[in-house]
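Below sits a lone chain in C-alpha cells, taken as the form predicted alone.
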Amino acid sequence: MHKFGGHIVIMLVLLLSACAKREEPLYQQQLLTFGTIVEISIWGAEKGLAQQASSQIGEDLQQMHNDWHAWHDSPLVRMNQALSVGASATVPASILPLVQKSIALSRASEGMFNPAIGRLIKLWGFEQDDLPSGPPPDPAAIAALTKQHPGMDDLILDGGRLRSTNPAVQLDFGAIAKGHGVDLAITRLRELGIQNAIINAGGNLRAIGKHGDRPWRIGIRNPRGEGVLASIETRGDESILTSGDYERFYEYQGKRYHHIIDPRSGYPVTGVISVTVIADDAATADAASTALFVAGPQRWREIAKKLGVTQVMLIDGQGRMVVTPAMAKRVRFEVDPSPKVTVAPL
C-alpha cells in the first residue's frame, strides 16, 4: 500500500498590499528526503529561523526514513526478521508510536488499511524506487500469500515487545509513514515557534495557520488529465491527502497495475481512481485515504464512519465523483465545465 507522487500541490495566492514592491514573508524550501520531495512553506517567520527549521525537518525526516524503511537495513527490517520466525522483537522508540497508531487504524478500518502485507508489496515489486516491469506476479504466489491472511490483529504488543502469531506478517508502513512523519515535522515547527506553514511530503500534506490574511489553498490533481481538478482552502490545522491509481503504476499488455493492493485479493484495487480525505492529522488522512480506496464504491462510506472521517471525495472507475456533505462545502472545482458530483451522506 505504498503511496508516492505529487498528487497534491500548494496553490499559493499572492497577497496584495499597499507596498507592492515589498517582499512577502514567505519562505519555501524543497528537500529530497524520506524517499520523496518534501516541500516546506513557512509564512511570517524570520528567514534565519525558517532556514533553521527546514534544515532540522530534513534531518528528522531522513532519520525516520532510515528507521522505518521496510527493505533496506533498518530497525524495521530487523523487527520483521524476528516476526517471521515467531520471535519476540524489541520495538525501537522511534517505531513504537507508528505501530500503535497502525494497529488502531487497521482495526477501525476492518483491515482495509493493512501494513502487515509487506510480502505482497514486495511480490508486486512496489517496494523499490524503480517501477516494476513485465508481467504481474504468478497468481499462485499471490494466492499463497493471501491465503495466510496477514493482518495487524496477528500482532501482540506487550509494552515495548512485539511478536506475531502469523509468520506471513511483514510490516510495511508505506501507507502511513509519510503522514506520521509530516505530523512529527509539524510538531517540530511549533516547538521552534512557527505557527503558519505547510509541509508536503510527496502529497502527504498538513497545513497550520494561514498564508498572511487568508487561508492556504491546496490543489487536487486531475487523476485523468493535466493540471488541477479542484482546490480546497485550509481551516487552521488540518491535513489534506489524496490516494490515486496514477501515483505509482505500470502497464503490461494494455492493463494498468498500480501500487494500492487490496489485502483481501492480493491484487491492485479496481473500481476507484482516487480518494481525497481531509482529517485533523496527516497519519489518519494517509491511512484513511488508502482504506477508503480499498473499501471501494460499495463500502467506503461505512469505513469512513468507522474511522471518524467526514470529509471525503471519491472518484470511481468510470470517473464519477461522490463527496460527503462536509466535503461538498469545502471543494471548489477548477475545471470548466464543472463535473457532475453526487453528494452522499455517511
Ligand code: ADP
Second form
Amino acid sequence: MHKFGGHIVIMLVLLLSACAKREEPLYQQQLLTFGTIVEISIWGAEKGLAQQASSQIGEDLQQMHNDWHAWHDSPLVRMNQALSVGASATVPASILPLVQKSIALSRASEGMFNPAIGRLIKLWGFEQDDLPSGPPPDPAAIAALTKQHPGMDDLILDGGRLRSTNPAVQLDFGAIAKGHGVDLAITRLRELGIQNAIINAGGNLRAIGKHGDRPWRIGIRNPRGEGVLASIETRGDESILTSGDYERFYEYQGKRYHHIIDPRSGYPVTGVISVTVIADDAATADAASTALFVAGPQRWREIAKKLGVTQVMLIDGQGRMVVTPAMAKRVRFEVDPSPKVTVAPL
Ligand code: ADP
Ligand code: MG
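Okay, that's the form predicted alone, but what's the structure of the form predicted in complex with adenosine-5'-diphosphate (ADP)?
To see the whole picture, the full complex is given below, headed by that same chain.
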C-alpha cells in the first residue's frame, strides 16, 4: 500500500514538473532595423521555426531599408536622379509595388499623401537618420519648392519604366514604406507556415491569427506622455497604423516642427496630434494615416471615404478625440478617467 502510494506521489511530481517545463508558445524578438524597433511576436510555432522566421524577416527588412533609402546611395536615389533630369529609369523590382500603390493612394487622397515631395522633406532635414535641430528652412526656399507642385500625377509609368513630366518630383516613400515592409514580412511568415503573429514596426503593425485561444490585443501609445492610451483586439488579419507629430520632431523657439508635411503649404501640419487607421493591409493604413493627418479635422472624413477607410481615430491639436462609428466599436481606452470621445459618422 505504502509503496503504491509513493508511486503516485512520484508520478504526480513528474507530471507537475513536465507541466512547469512546457513553455508558453509565444516567441518574441526585437530587431533594430528599418530605422526603428521592429517587434516580432509569433504564437504556436516551434521555437526553431520562429527563430528562423524572425532572422529571415530581419534580413528582408534590412534589404528593403537599403533599397528604399531616399538619401544614402540606393536604387531609389539613382531613380530620383533620372527623374530630376527628365530621363526615364527602369524601376527596380523592389520599388515597383511602392510606386504603383503610391500613385493610386495619392490620387485617392487628393494628394494629401504625396510621396513626390522628397525635395521638401529634404529641405526640412527629415530625410536623415539624425533629427535636424532648426532653425526651420528659409520660407522663400519652401515656397519655391511648393509652387512647382510635385505630385504623383506627374509620373508616367510604362511597362516598368518611369519618368516624370515635372523635374521637381523626387520620391520619398517614408509614409508608406514601413507599412509595405510589414505587409511583406507577414507574407514571408505565411510562406514559412506561421499563422499567428504580429509584426510591429515602431507602432505600425499587422496581426494575423490569434494569441492561442484569445485574440491578439495591441496597445496604442499615448501621443502626449507615457504609456498606453487605448487597446484594440485584432480580428484575423488586419493592420493598425498611427501617424503622429511625436515620432520625429524638433522644437525651435518654442515651436514644434515635425515630419508630416502638408504638400500644399510646404510646412508641417498643424492642428493634429495623431491619426490611427485600421485597414486590411499595412501599406494602405500607412498611406491613409498620413493622408488623414494632412487632411486635418475639417477634411479627414471626406478623404477617408475616398480611400475606402472606415476605422479611424483622430486626435486634434487640443487633444480632442474623434472616432468613426466602426472605430468606436473596436477601441478600449486604458486611461483613467476615460477620455471624452466624439463619434463622427463618415
Ligand atoms: P510615421 O513615421 O509616424 O509612421 P508617416 O507614416 O506619416 O509617419 O510618414 C512620415 C514620413 O513620410 C516623413 O518622414 C516623410 O519622409 C514622409 N512624408 C511627410 N509628409 C508627407 C506627405 N504629405 N505625403 C507623403 N509622405 C510624406
Ligand atoms: Mg504613413
